[in-house]
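For reference, the chain that follows is the form predicted alone, supplied as structure tokens.
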Amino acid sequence: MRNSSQMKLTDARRDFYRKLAKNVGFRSRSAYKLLQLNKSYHIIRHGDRVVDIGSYPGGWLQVAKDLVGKDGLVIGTDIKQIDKLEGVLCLNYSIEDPELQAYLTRHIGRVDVVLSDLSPNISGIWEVDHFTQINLSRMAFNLASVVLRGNGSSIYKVFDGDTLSAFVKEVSTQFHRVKISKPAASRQSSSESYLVCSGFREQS
């Protein structure tokens, strides 16, 4: 069990980020997770077409579409309504509806990175949501094994568990080269990292 003086430290580090994300215009302090990511391992980069799965409301859509710039293109699905953001195409469809994948084939082509902060509805139960959070997780990725081009890159939430390990161990057969790492915006507490996956191996 974590301590006061442990608990409050967590809260001041959630309280600086949520202001510093509506101070500068952010929709979500998580935005911030994804800006420290890419400065660490350099995803997503100018003129990039990335496609963001679980992206209301819309903190990593923003963060993605200043850093792929006016030549890039940056797609956003959510079950919930995503509010319009200039220059991102906002899509309304859960990572388990089938025509996501058909959408993206059809109209979108291949991708150069997948990113996906997906998150269940949180049971409190925590052998249930390490589950169901990893199988959403697996889902986007094997929608980004569809959709990503040959040496692109992905970045997955996962929350520690039982089943972590061999979701890992699936995903680096894919990819040439997966990171487990924890930003600072995350809360250091919290069972919340992401897998930041890079040389996508295309099937033929």
Ligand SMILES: C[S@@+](CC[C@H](N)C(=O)[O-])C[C@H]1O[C@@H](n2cnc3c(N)ncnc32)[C@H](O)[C@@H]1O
Given for the second form:
Amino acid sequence: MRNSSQMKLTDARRDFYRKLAKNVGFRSRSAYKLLQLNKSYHIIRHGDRVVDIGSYPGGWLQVAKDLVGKDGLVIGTDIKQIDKLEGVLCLNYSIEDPELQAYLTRHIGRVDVVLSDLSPNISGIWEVDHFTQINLSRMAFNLASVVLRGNGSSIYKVFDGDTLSAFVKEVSTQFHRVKISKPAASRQSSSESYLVCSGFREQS
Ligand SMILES: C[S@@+](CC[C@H](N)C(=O)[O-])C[C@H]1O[C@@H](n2cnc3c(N)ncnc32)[C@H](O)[C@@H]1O
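Having seen the form predicted alone, please provide the structure of the form predicted in complex with this ligand.
Every chain and every other molecule in the complex is listed next, the one we just looked at coming first.
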């Protein structure tokens, strides 16, 4: 149980990133999570081709677009319609729709990075939210296993809970390096963290 001064600190931190995002013109506070993860792990590089799953409203897309520059490519998809963002290809597929994989395979080909900040509608029942969220992340991981180039990288949001370690094990069979990280912009009280994966083992 958090005491009131801890809660005030958490609220202040959330407020800080929300205000910062608004002033800078980021579409979401989450943009800072990707910036902080990338500062530590250098997942997205200039010229990369990046697919971002669960990208509405588009804070991560803005950050990714900036990092890859003119020579790169950024594609975002979400069940919610993403407002147009210059230089980014915005799609409207669910991760559960097989057409998403078909589209990427047919029109885009292999990519350097797959990002997933997927989050379900929160029910408030911890076990249910954990289970649903890990299932979404697993679908993103399955898609990444098809579209990532050898030695490519991925980031998956994960909610803490009973099935997390099994998911980390699954992911670890496909990547040489997997780290669990919680960026400063993520609320300390939230159960989310991120699997930062690099060195994708290409399927033969
Ligand atoms: C935390 S938000 C993403 C925020 C985003 N990274 C940003 O920086 O603006 C999680 C997103 O996952 C999306 N989502 C949930 N279920 C999905 C699904 N089945 N397929 C695609 N997107 C989904 C939600 O619509 C929501 O926009």
